[in-house]
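In the form predicted alone, a lone chain appears below as structure tokens.
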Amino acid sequence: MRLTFLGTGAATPSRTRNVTGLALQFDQRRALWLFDCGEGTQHQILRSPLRLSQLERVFITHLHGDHFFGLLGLLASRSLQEGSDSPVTLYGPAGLDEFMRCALSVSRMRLRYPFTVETVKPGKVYEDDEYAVTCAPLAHGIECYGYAVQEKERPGRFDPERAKALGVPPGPLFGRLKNGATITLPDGRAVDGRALTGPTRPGRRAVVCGDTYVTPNTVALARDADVLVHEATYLHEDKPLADRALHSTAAMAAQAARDANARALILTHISPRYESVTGSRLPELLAEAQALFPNTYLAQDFWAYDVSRRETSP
């Protein structure tokens, strides 16, 4: 699993940060998921190694413009690309479906691929054989959600040397044993694949929060997460601004990560007030979070983070 940050700024774009957009890719799966799609996200994708033709799903946290005004242009551009005819599904709060229907109708746009909008409610919003996505409401003065992507358990590591020692020839039989099957060798002996694999490995968990103030739901959603992506619009010294706008400080984000026992925290949605022509205060923002949660990163546009796999459960 790889996270690529396409926009890490707050409500308005700056010269160094676009508004919110985050891409998720998978290890052995040619698929692209987006979390939020602020204005200009399609331009950010063009400047990255990502391929819009691989887009499958877009998860919108809330209907503030800096989180979804880029949808229409992105979907329209995809419709004009050769080989981009696979389905796309949008997930988001009530009102997203109405917005898309109205925009498509007024512009008379006809997407040439299947397109659906799912209105989310707290709980599970998507599941397939490998991943499940759940959401929980956040605190932002408007219907807003955080999303957790949970990878399902993976088989334990296969021991090829033990298999060879038992007389199993490398090849297709190895694949069956890796999946836990029992095979029969030419001499009649049965070999149980489960005896040749280690303990089941836990799936990875990546949590992406929309804009939010302090809420227990963040901690519950991010419990034991491998990575928590959390807004950090303000420094603690500007907490009155965070209180008024229902945003978070870097310290608030770090406290949530610590309380959730997350492995890593990534700060995003950074106010442009901390990057001016007179100097950057980003080191202060990062230091504020690291004082509470050392394994904290501060995202930049186009920065990518690989979510590593655990061998045992937390």
The other form holds:
Protein chains: 2
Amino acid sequence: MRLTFLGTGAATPSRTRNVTGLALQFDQRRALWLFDCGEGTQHQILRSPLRLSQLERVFITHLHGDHFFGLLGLLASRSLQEGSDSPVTLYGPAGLDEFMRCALSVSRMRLRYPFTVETVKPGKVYEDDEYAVTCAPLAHGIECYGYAVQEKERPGRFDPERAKALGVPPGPLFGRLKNGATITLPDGRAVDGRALTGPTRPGRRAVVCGDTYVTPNTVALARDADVLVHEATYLHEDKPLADRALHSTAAMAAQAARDANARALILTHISPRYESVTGSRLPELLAEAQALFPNTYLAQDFWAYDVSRRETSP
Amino acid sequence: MRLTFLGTGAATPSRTRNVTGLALQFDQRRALWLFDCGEGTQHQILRSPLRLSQLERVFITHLHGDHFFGLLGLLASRSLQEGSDSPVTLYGPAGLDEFMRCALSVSRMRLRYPFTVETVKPGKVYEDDEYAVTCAPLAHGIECYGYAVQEKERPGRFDPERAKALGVPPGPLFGRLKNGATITLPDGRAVDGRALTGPTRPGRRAVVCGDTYVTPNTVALARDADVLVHEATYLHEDKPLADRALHSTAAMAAQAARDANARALILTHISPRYESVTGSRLPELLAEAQALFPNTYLAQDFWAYDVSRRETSP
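So that was the form predicted alone. Now I'd like the form predicted in complex with a further copy of the same chain, please.
What follows is the whole complex; the chain from before opens it.
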């Protein structure tokens, strides 16, 4: 799983950060998922190695403009691309379907690929053989969600040495044992594959939160997550601004990651006030979070983060 | 009057051209008018010397996404800027008001400045002391307009030498004569200011067309215009594409400028097909138009064009 940050600024685009957009790619499948899609997300994709043709799902956290005004142009441009015929599903709060219906109708846009809008509610929003996506409501004064992408458990590791010691000849029988089957050897002994594999291995969990103030829902959603992407609009010295607009400071984001026992925290949705011609206060913002949660990163536009697997004991 | 091209590509943004957006500034007033506002127009303004705080009017030619999907983010960002309190009026085809209402409602956007949407019909859409804006329907398969900005006639040039010869002392009396007043000299003679000024001087006319196929309305709107901004999506060798999608080739745009007796033609809305990694065919596109209408320019993003006054005979 790889996250690519397409927009990491708050509220309005700046010269260094676009408004919110985040791409997720997978190890084995050629699919692109987006989390939020602020204006100019298609422009950022154009300047990245990502391909709009692979777009499969877009999860919208909330309906503030800087998180979804880029949807219309992105979907329209994809419809004009050769070979972009695969379906796209949009997930988001109530009102998103109405917005899309209105915009498609007024602009007489007929998307050439199957297109669906699903209104989400807290709980499971998507599931396939390998991944499940759930969402939880956050605290932002408007219906707003965090999304957790949970990779499913994978079977335990198969121990070929033990199989050989039992007299199983390497070859096709190994494959059946790996899948947990019971085989019968030429001498009549039965060998149970499940006894030759270790414990099932947990899948990775990536959690992407929309704009939010402190809420226990963030902590619950990000419990033991491999990575938590959390907004950090303000420095903690500006906490009154965060209180007023229901945003988070870097320290608040770090506290959530710490309480959730997450493995890594990525800060995004940074207020443009901290990057001016006179200098940047972003090192302070990062340090403030790292003081509470050392494994914190500060996202930049076009920065990619690989969600590695946990090291498992042999 | 100065035109600044913010987006000069057709349909989708490319690495070199954004989707349509065009700014108009004035000699004497600090006002910014926009013609169309494709996605990313606010990003282009951010990278230009233009100021969103000066935005006064936006004229939308038609409701294809690449001409208006940037409105929402642009208006939202302006609302977050200090000192952007002056009113903004939006002009465009039926449906624009519905789109804005829907988007403002769904995103709970409350603009901090007075904001109005006016649905245009062929004819006059705006007028003040110095300028009038009229629009005419074009041929694009969807309600689509060209806008003509007509500077009003200015009084004729005042001839100070003739005034002096009549014995008028230079000073405040000159000002009154310039304004066409009749003054009485100390010796009792009356001097009529109108006799000391030349013929009224015509104002400049800038015409900005939306996407269109050939139509006599373009020619009528652009009659004697100082500048005609016209789409040239295709080379004439691709005319079948223009016929199908109701666009123009460079030759068709040049013919319109020629028929209208315009002074200058600026080509924009260029298909990305002519600029690829293997080379550019834009010199051909420009040459094709110049063969019919020599005073043709090919717009680029961020290029500015000053609409000069006609030289008048002394």
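The term rigid core refers to the maximal set of C-alpha atoms that superpose within 1.5 Å between the two forms. Numbering follows the first chain given and starts at 1. Note that the structure is a prediction, hence the values are computed from the model and not measured.
**Q** Hey, does residue 197 budge by 2 Å or more at the Cα between the two forms once the core is superposed?
**A** Yes.
**Q** Establish whether a shift of 2 Å or more occurs at the C-alpha of residue 165 between the two forms, with the two forms superposed on the rigid core.
**A** True for residue 165: a C-alpha shift of 2 Å or more.
**Q** Treating the chain as two rigid parts, state the angle between the two forms by which the smaller one turns with respect to the larger, in whole degrees.
**A** When the larger parts are aligned, the smaller part is off by a rotation of 16 degrees.
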